[in-house]
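Okay, so here's just one chain, in structure tokens, the form predicted on its own.
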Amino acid sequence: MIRDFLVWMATELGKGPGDTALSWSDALASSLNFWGLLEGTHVLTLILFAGTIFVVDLRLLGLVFRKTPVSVISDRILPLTIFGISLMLITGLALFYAKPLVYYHNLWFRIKLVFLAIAFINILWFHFRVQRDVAAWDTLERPPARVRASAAISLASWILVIFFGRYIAYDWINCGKPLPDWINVAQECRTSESGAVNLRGDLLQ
């Protein structure tokens, strides 16, 4: 059912009138300068917003700027935080509906989601839970064992998010390769345009 909808939204919503008529996902993948702006500008704001949490997290880990206060650094940081979390989610969508099919069975791509969603969870996990006694804890140097654990699972989430999200624009792995079985179940490569191919070279239906 994803997967159909995803279908629709790639190649119907949007179209005109023809056989040449492109969809609105065509037309956006097509626009290589907009295409190459949209991908840069969401590797910038990726950075921008990773760079923010990466600093947070290090002092709550009380790696980092131990004498300044948490608040101190959070309230400094957070409009820098909210402007290139705001950018990256609005040019990673875009990126996302002008090539839906191919990050559907993208198995990189599934795994940054994964770690994307811990890492959204997490904040969650802080700002209602865990952050609630901050007075309590604002200007120790090393703050209490489950503030450290929140800023562990935080750092490493978004650096697997990075990590993983890098790999999507290799081809090592895309349906229609040889693969083991593992990874053509994994990315769905059966319902692919491409197909699911076994290391023997073998298509599989």
The other form holds:
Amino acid sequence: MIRDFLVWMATELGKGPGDTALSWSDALASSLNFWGLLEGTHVLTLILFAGTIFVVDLRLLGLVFRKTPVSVISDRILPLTIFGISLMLITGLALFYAKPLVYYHNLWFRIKLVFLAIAFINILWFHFRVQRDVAAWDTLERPPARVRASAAISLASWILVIFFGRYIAYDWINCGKPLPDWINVAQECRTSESGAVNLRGDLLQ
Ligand code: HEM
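The block above covers the form predicted on its own; next, return the form predicted together with ligand HEM.
Once more the chain from above appears, this time first in line as the rest of the complex follows.
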């Protein structure tokens, strides 16, 4: 069902009359500069987003700026982080929209989305649970264990989002190549345009 929707989104949405007309997704994917601008912005915004959230996480872990209250750092930095993540989400969705079926059958992209979900659940947990009694640990050089745990989950999940985001562009395990069965299954290669090929080179039905 998801794949059918993505096929429609990639091939029909925004398509004008006539056989040669491009869908919006195809137009974006074949744009000379705009796609590059999107990808570039996605990467550059990383500096702003990851750079700022790592500073707050390292303070919550009690590793940097230990004499500065947590609230002072997060109040100053968080607006930059929110601006950064908004741009990352917008450019990321646009990048996905340009080649939805390529990324749908991409294991790195799928794993990245899993860690993105973990990172967002952790943000909700921190803001609606952990941070409720911030007054009790705001000035502590080493905040309590649950605060440090949330900061460690944040740091680890964002580093893994970046790591697997970077891998998306590499075609090592693209569908259609001889792959172990578990990768063919994890990428749903059987339904992809290139199909699923096992390590013996057989095309799987
Ligand atoms: C908000 C946190 C996010 C972070 C930290 C992040 C990070 C990254 C990184 C580091 C790359 C590699 C860029 C490169 O060097 O080529 C990347 C690529 C990519 N990201 Fe994200 N991303 C985020 C959100 C998203 C979202 C929400 C989507 C879409 C649902 C997305 C879609 C993509 C796509 C499609 C690529 C691959 C572009 C290509 O073909 O090279 N990203 N991301």
